[in-house]
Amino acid sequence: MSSIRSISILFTFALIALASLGASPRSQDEMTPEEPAAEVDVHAEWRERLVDDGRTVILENVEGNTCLECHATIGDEWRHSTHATAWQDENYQKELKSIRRKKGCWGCHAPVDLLGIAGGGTPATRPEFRHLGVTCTTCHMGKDGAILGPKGQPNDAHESLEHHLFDAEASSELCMTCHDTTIGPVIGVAKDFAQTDLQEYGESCVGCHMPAIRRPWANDPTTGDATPMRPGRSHRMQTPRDPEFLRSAFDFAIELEAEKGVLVISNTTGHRVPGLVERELRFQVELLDADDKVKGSAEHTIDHRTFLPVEEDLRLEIEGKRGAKIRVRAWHKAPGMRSEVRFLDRVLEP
């Protein structure tokens, strides 16, 4: 589909610890190494548009995350994803009762270091710490300690290292090592990515999932200091409970005859929507007249069983006569949600 290759949705590390909701920021060549830190909370409006789930949105026990000591404001975004949730979910807890083989899923909701096992491997479960989820060390933990990522930093804490994992034509490979996996009501939608030549025009799982950031990458555990502004991936880690964020799986496009008008509902993101049992995503189009009068209706959910393919558009057919725009409205529901959330309501015209 050409607005997957002509538009870089924002889509990560679905494991890191894992659309794109804003510009990028200035490169890196542009950025003025010295700029102070900002004392503003650059995560507070992300919040106030996350919808309640049923998910736990932050977590608030990260008792042996020693790691937050020097990065509080990466570890804040941390706290509110849903890799550091991943173990204390509500709705994994529960689906976890009716799991026989319960250890299965120990492996991707409280993993070990995964460096060592990205590119092929099982998950082993961590035997401590398991309410930390998915945590730092999960991703950035090389096998002699040092700390690894997209760029080494010399500092007095620890070892640091740049890693080609990390690197952009890379950064969905640690992604996969959790993300491939079929089980419960997850559904391994990693492996659509794998199956498209998405990763070869610059896409990847960070890229929608983590989006691009400015912010200090570390701070003075002592004075509580913060370091310069500089360019990174938040590691909040977007998902379909940010209304904005799942508005942008999405492009449109209309098509109007005599007899009835077309709406064409594409997938821009790099798998299927949806990629969770008992997700529903509900489209309501309506074909309207030059004076707004409706001419005609149509109504269409996708869900796991029909859902929409990575790469491949989906046909939604209006009669009526006369028609000059559509509107089309969607609806969000997912186990633990109390009810439908509209994410989208938008008047197309040609």
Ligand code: HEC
The other form holds:
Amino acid sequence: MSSIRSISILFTFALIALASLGASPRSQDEMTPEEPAAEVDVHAEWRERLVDDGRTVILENVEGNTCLECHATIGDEWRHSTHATAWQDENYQKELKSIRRKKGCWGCHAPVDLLGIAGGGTPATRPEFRHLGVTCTTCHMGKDGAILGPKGQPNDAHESLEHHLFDAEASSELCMTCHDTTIGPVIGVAKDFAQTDLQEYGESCVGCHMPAIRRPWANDPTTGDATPMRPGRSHRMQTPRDPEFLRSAFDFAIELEAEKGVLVISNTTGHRVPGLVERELRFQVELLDADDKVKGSAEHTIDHRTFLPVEEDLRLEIEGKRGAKIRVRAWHKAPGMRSEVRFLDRVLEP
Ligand code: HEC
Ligand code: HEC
Ligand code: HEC
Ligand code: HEC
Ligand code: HEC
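In place of the form predicted alone, the structure of the form predicted together with this ligand is requested.
Up next: the whole complex, starting with the chain shown before.
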């Protein structure tokens, strides 16, 4: 991941936030003006966490995206998402080579403005700036050039209108435009979500994949001064490339009997797991006695054929006597990854 480590960006907003939190023990007077400001990269720690699945982590070339002038912070979040890299994605470009009718693959990876057009179905392909992938205008640009968003607050820069697809309840519909189709290596996981009643309980794609945060929504294009702090949603989509997030897809329970132990793995997401051809999650479980001696073991792999359906459990039985606890370890493998990566190691006791 050397390419990832070498990236170092100055986040003005993070510096302002740190300064105002008093992270530096010195007062303003003690700061000499010549002293160079320390660089704070708010995405660095997260980037370190991502597994190397052969894909770029950040979109470098943002030519053609004029929103970033005033939305630098949200822009940095977005640049760290697979939405921004959807076109240049190495796995996508590689797969494209073997496809005869390539145009059928372009629509979701470099789409037109979704809300500016009528009708459903697969989005049409954007004629220009395809390198920007799923970009700001894809989701926010309305028919007559007005920006559509969650609040529709007036501002000096552009017309803003409130649109129902940015409500907590309805936003999943926006995501479904591209995520409910099974095509190429992609499973339309949003179809699973639509078949549940999770939405009635307030669950949404945004709720799990765009964590709630507080930060300014915009900045002055010339001075960089930030607009007021407001609640919002991180555009750095939570991804299974992040072992911590992947771990959150499962809940575990154990049952111990005289001759065996059972590990119950439940799917806590809003859809099947996994949702991509060649993505594999391998579970290795061991039945341990009170002295941590292994009494039995079992292994199970889920992939796009043997996936764990939404709202369902998987029961792994391990034969062995006098089990007192169960150790579960799990590995993740995805297209482009050189080797499997362990994302879980836990010992469960009753
Ligand atoms: C209907 C929208 C849509 C169309 C059309 C589409 N894709 Fe995708 N593609 C997606 C989505 C959504 C993802 C992300 C899925 C995921 O990560 O689980 C994706 C991700 C991918 C990936 C990346 C997998 C990875 O994470 O490494 C590849 C490769 C890919 N698509 C290939 C194709 C090919 C080839 C075609 C044409 C046959 C195609 N796509 C057409 C929506 C689409
Ligand atoms: C010249 C500066 C500027 C540019 C360029 C700009 N914006 Fe904005 N935008 C703002 C300001 C200022 C706000 C209001 C922020 C606030 O009040 O917290 C805003 C608000 C928004 C909102 C919130 C709307 C709501 O619901 O209240 C969205 C969404 C948005 N912009 C998207 C975009 C997109 C997409 C682009 C590019 C096509 C863009 N903006 C270009 C300055 C700009
Ligand atoms: C215009 C089509 C489109 C829309 C709308 C869209 N996505 Fe995506 N999304 C994609 C594509 C294409 C990819 C895969 C990019 C790649 O890996 O090459 C993707 C990737 C993702 C991933 C990352 C998967 C991974 O393997 O890392 C998540 C999570 C995601 N989208 C969630 C959402 C959510 C939540 C919404 C709604 C707010 C949404 N998407 C709206 C097309 C779309
Ligand atoms: C309750 C939380 C939750 C909800 C709701 C949810 N997801 Fe997920 N999603 C996850 C978790 C956790 C993962 C990682 C496990 C995995 O890879 O499937 C994930 C994985 C994904 C992936 C990558 C799948 C793969 O295997 O490549 C995509 C794409 C995605 N979600 C899109 C969506 C969309 C679109 C919606 C709404 C229709 C949605 N998610 C709703 C939690 C959620
Ligand atoms: C895949 C669709 C998608 C893309 C791409 C996207 N947004 Fe958003 N955006 C959303 C959704 C959904 C929300 C509302 C989240 C909520 O509050 O529930 C949102 C919210 C916002 C807001 C309000 C503040 C916040 O954080 O909620 C602003 C401003 C904004 N987006 C600007 C941008 C800019 C600038 C870009 C490009 C750098 C961009 N968006 C790209 C879907 C998208």
